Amino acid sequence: MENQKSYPYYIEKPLEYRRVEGFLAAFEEVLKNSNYRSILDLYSRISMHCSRCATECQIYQSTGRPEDVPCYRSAILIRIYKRHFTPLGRLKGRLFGSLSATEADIDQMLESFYHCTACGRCTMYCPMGIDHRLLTRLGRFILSKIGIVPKALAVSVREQLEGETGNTSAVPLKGLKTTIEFLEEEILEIKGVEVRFPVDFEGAEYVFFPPVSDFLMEADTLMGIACVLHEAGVSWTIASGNYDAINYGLFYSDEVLEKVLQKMAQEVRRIKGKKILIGECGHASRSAKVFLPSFNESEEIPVVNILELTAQLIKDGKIEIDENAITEKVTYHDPCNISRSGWIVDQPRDIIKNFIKDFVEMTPSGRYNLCCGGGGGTVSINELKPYRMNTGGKRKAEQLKATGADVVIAPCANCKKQIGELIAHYKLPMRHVGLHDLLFTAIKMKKQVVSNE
């Protein structure tokens, strides 16, 4: 569209006129209906000029632009808050007429907020503990309320919340069932054991939610997960009313975040499940683990990531693995959304040490890992791909190359896509897989089919 040429990403119906007024009205609405004000009050009293975050931000290290320093980005939003939503700021504005929000601020925010991958690494190094990732999310949330949100995210969310299929990839239930039948046939052919993907089994301990894109592109990941659950005798099921763990609300809208999580919780209650089991995806896991307790008003539903469960099953001796099945040199990428808090760091390594002999760590790794370069939803925005390759993912590509690995385990759906594209872009001599892809190769299958009926 003609009026979109000035935007760094495609937007369906952006507000073209009186954007400042619209932004301030949206900001006021968010403050009225949330608890962001107390956080902003705190941050507005803290200096954001030390730039310690710049030394650790891989975006800034690639560009050297002041606009890409996390505290510079956050300071835009804090300045607008102080000027328009605090008594002293409003008084100064009336007396001196300075520091008011401008059209230039809107332009800078809509570009800068989506240059950030929201990896949270900067907060690890901030001496004042400022959560720049949170401020980036808040800025995106306010912009979305005046129509400024990447079309790629908006369209997927619309199909998930309003469409016939109810998921971000528009996979119909018939298509899902056809896919899992194919996966069952593949497992039988490769492993020689009948393994089922149960659907709508009432009272299962775990209701399984992978990113729906896994059903289209990550067959080995799903087959590996199914084999692990089957061999360990775990009670699990897929819910026919909602089989997508993707939650783009985490990237740009608290309202979307809440609706997707409530939809997930309702489906668990419908089939009387006891726990939510998320696939290897990082952002889907963090969305459910961190935010479901805030939005689920009914009985608490525990959230478990498959890496946690598999690690425990191996520890309990319920899974046997061929320790000679994987001979390649392997490294592991820590997805920001599950590693930054320290939640899932040791578990995948506990799994790896059981059957991968030639393993090399990235530097840095664990909580301090480098982002894949496509975090914060940017990997889903195709028009940002050149930026993701040449800027956001540049340091990650260098880090991957330095390992000398043949295989990189990237257990997050978004990370897989980004790292796969980095490997192709930089012609790196390696392939990317999920951890359960390798487990599918190495797991020893002994049990016959277990009926859930």
Contents of the next structure:
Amino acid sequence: MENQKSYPYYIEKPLEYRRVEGFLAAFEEVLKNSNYRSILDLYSRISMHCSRCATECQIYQSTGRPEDVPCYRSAILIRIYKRHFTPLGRLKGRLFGSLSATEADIDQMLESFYHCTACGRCTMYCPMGIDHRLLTRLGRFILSKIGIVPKALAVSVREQLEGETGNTSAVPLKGLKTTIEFLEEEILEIKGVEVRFPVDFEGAEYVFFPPVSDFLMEADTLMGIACVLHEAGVSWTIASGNYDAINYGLFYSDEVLEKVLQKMAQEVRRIKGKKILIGECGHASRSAKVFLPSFNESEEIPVVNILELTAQLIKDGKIEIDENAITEKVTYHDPCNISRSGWIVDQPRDIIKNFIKDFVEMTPSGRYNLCCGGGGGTVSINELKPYRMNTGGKRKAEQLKATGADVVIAPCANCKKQIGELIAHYKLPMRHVGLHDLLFTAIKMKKQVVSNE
Amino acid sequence: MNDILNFTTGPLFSFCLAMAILGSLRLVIITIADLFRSMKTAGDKKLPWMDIAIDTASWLFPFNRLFATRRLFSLLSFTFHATLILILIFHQDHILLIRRIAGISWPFIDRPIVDFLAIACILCAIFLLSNRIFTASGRTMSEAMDYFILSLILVVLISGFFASTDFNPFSHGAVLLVHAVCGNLILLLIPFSRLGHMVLYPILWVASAVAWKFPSDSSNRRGGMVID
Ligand code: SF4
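Now show me the form predicted together with the partner chain, since the one above was the form predicted alone.
Let us now look at the entire complex, which starts with that chain.
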């Protein structure tokens, strides 16, 4: 696989020739079947190239490479659009023969679009409101149509949409059931209460979709969630036909985004659930909350993130927490996908103030937080690990260190993985957890009766 | 010289102004029509109007944004825009020009103040141009058109300043002619260059929000690989 060398990440079938033609054909196809043309037209007219975004992109802050200036990256796509897909651009191209897309552009885009962690921070600082995250995603989408998509993402998506297990971590139903039994036993042992993870409970208020990797790696998060829901008497269930909230479509493909969401909605309908409850996962929450209404016009299925629900349950006095259970100094990482829009910023803090006395904010935090450095799907691409550690991750590590905290809460599967790797890489004297991991320690359990069965 | 000057500040100015207004109107209409077209196919038709309004307004009056990042750049960039708009609208000579062709007028800003604004604006423009030339990120990002537009504005400002003060070391007519010709050129460029941001500004955040509203049938619309 000689060609593989020129790609910064593994690709299943690297295209060896006609990449430019392919890219342009894919671009044309995407433009024909989407609404991207209008935003490309607009951005090409108003981008002032002021480079104000550069100073706030943590990737550029770390590398200092001009190619990592958000506007510069977006400008490549916009230039190709203008040259090949607008009448004036085509005319100029014919007259002067210049500025056509080149192999070098493809190389630059396939690298650059996966350097961006799609954190959306630059947009907050752009006086023209240019959404570079949108353009990064569009660039990736077009590239994916000529097979340029990191193998790690492509393989997971194939398993989720076409594979036997139907989820990104290939966890079979049998495996899920064994894990659930184990978790229930653990809760009984630790908390002394019988708590169930209901499966296929028809008509439940909430159908629970965690990132499926939690079943493999985040037992405490899941046990915390189960205890909260049990204690508050919430009607909930896991669905046996689909128990994965992960949606890599958010990172690189409209089509994948839609198919994964349709699959989720179908499962909710099958077991007559009323709402979708997403676990501790930023991108999965945003995909479902923001994009399900786009693809599921016929009926509205409300989407709730577990942090929202838990905050409400605490507010309603449905859960009792031992306010002295956590004595360590704790900080909170805002996952970009749920905090940048301001959707989930206050809720986790409302939960935290109930039982964490020594809490310290990161600077900046909330809507303006720094990305963990592994956003936009890059955390799942192992070959990008050195890059993740040394660019955006480096800034994050500095930020974490500055808090002096013993514990960092990262309520997102992606952020957890990246922050865990950062802690190991930079030997930071702290550990990382989900918010429900701490709640699992602090929650006072009273109810013995299982709520749904 | 007088004839040329009269032509430049008379019929040519009227033509350029009309082009600027009609061209900008066309630009805004096309953009809004595009947005409507996108929303028609979008599966989710709800837009976060409150967030959009807050973002738009907060950049229009960016007082709490100025010091968030690149403080000097942001402050000078804001001063540049604010002073430029004030001079453009409230300079006595500009108002006279409009009264001559359209018969309308409004109060003007007194000369010493407008001169002060002009000096501030010129200094800011020099700073912005230097930023493009002398910083790595500025140089990387800037295209020929970016330098051209900023230089053109600078020429208009400097010539305008000299034309309306007593310190003019050059021929008054020549300086005024430069001012008028370059000013007319800027008017012509508004609908056809990045200067379009002047008129498109109020819909930028709406447009970004609309761009995330995908058609409801993305995957039925010829998905899959283009090259296998
Ligand atoms: S989305 Fe984040 S990583 Fe990407 S260019 Fe903007 S600030 Fe940088």
